[in-house]
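As a starting point, one isolated chain is supplied in structure tokens, in the form predicted on its own.
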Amino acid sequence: MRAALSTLEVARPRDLAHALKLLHASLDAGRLVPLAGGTDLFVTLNSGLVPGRRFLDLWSLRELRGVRDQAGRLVLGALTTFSEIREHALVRRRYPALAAAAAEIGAWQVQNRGTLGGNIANASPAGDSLPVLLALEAVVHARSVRGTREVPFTALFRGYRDLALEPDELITAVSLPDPDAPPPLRAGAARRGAHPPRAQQFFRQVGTRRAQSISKVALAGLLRLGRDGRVDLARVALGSVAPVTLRAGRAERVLLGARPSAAVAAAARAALLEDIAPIDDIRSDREYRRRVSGNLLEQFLRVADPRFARR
């Protein structure tokens, strides 16, 4: 059954400011729910699962838009939507595979809706921005009436659905470092050169059709070889593969400083099935995820580096 409009209120606040204050003064008479983009929260009215009867909408908050770069690390405000960074030049430069992501976020009428502050805080373990962001290593900027904090993306989940953010706190932003710096020098190492090189990223959605859907698997990858061959970095993340997104580290550790084989691979795929815990559910089933889940990770290996693929 259908949420009736009319039994709903929301708060349109002045500015940020006055959003944090009526979001925390909210919270002993029945917290005002964040709405920005609106497409996950209209889906939920029109099936009579209503979150609450009280929002706060976000969307024209100015402090919670733009997209810049800060010292090598680009800011992306809470209300940035994903046609917005499926266009950016700067992300599709910088982080492809976020663009990449972008792209397969419903139809280009959510996507120009949809804002990335909203598909983190929805929290679901299928939302397709939030592997890349983890891979990443994204940072999310919170603010409440107390201040501003930082929380890394590693950090975030707390479990289904349940975010390490106060009830009061609201995203206003997400940072993302440079994904081509330089590793932490090993103890007695040398710098050589100025900079290592550039680290293949990579994102990739399943689902029962190739846009506009809800994924089974999500993956997004970076990898980088260092000067001696070995790899350097390399970081795999997944979605829709247990309570939350995560990052799968038995596989990383398999990779990191090994040199690109088949048998790399094969022993990375056997780890990444440890680091997974998927369900059967309306979407799809256990066994499927499992078997897509190490197609995904070859196919992110063999398009990093093709001897991945040699035996």
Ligand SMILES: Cc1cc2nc3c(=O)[nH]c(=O)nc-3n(C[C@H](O)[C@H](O)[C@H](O)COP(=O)(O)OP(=O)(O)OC[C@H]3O[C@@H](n4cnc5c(N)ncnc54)[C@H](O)[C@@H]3O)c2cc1C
The other form holds:
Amino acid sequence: MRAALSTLEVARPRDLAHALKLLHASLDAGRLVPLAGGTDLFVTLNSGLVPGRRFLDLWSLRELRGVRDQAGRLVLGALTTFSEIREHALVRRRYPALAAAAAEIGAWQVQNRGTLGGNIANASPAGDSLPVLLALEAVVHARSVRGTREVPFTALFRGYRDLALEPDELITAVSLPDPDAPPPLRAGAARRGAHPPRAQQFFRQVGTRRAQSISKVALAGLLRLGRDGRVDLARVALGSVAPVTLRAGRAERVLLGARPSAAVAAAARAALLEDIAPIDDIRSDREYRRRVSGNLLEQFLRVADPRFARR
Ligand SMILES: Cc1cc2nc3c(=O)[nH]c(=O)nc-3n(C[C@H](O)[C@H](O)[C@H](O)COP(=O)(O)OP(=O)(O)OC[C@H]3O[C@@H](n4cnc5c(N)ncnc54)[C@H](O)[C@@H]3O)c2cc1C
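Just the form predicted on its own so far, so send over the form predicted in complex with the ligand.
After this comes the whole thing, all chains and molecules, with the earlier chain placed first.
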């Protein structure tokens, strides 16, 4: 049954410090539920599955906004919307997989209102930004009245919809390393030769239809080829194929050192099936998800290496 709006309370904090105080103080008397764009929370209101009656409206907190380059890391405030991500010049240039995922999330209305922090905190295995953030080795910045912490994306999801965050912590930002930054030089060493080749990025989600559908499978990846044509960096992350978004470590190990080809793709697909654990649910079934995961991996390799078809 729908939750009547008149029975709900919304607290509007003055600033982040005030929001954190209110959230902390609420823990004993029914936790305030953080409210960002509301695109997930309003669905729960409509279905009667609302997680609380008292909300903490984050929308006006300037501390959670903005996208900035900080010494080569891109820092995106938790309230950055998918429209902002999709249109941001530096994101499009340096993190095309994230821009691609942002452009696939819902329709424009949802992209204008839905936030990166909300997608992460909602912790759905079908959240489309999550495989990209995992492949890009993002770090989540969390803050409470006790201070700030950085949680690597790899350590964020403990289990199905179970985040490694305290109930009085807010996500304030997400930061991303530059995937094409050259490795740091040893003291006194001079950099020699040309800049190493860029890693190719990939994102694709498969749903019931091409647009505006929740993912049955999503795959994000980074692949870099060395000058000898062999893979020297491989990251593959998938959503909707396990209780949490995951990195496909076995498939990545098959790819490392290989020259992508049909035979390598077949071996990587076989390894991928050991990495994932899809289930049957209302959106799809296990067998379909296994097959599509392999197809997406092969598509990623074909796109990332133009010599794939000639080997
Ligand atoms: C029609 C429709 C289509 C959609 N399509 C897609 C899609 O294709 N792909 C996809 O991934 N998602 C989709 N979504 C889901 C949703 O839009 C995204 O998950 C969005 O990113 C949620 O962000 P929000 O700001 O609206 O979160 P909210 O609804 O405000 O909050 C979501 C959860 O996160 C918590 N939260 C929010 N911000 C913070 C914070 N800073 N710190 C701690 N906790 C926080 C809230 O308490 C709540 O539990 C769709 C939703 C709708 C309604």
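In this text, rigid core is short for the largest set of C-alphas that superpose within 1.5 Å between two forms. Residue numbers count along the first chain shown, from 1. Predicted, not measured: the structure shown is a model, and the values here were computed from it.
- Superposition on the rigid core between the two forms places the CA atom of Pro278 less than 2 Å from its counterpart.
- Fitting the two forms on the rigid core leaves the C-alpha of Arg259 displaced by at least 2 angstroms between the two forms.
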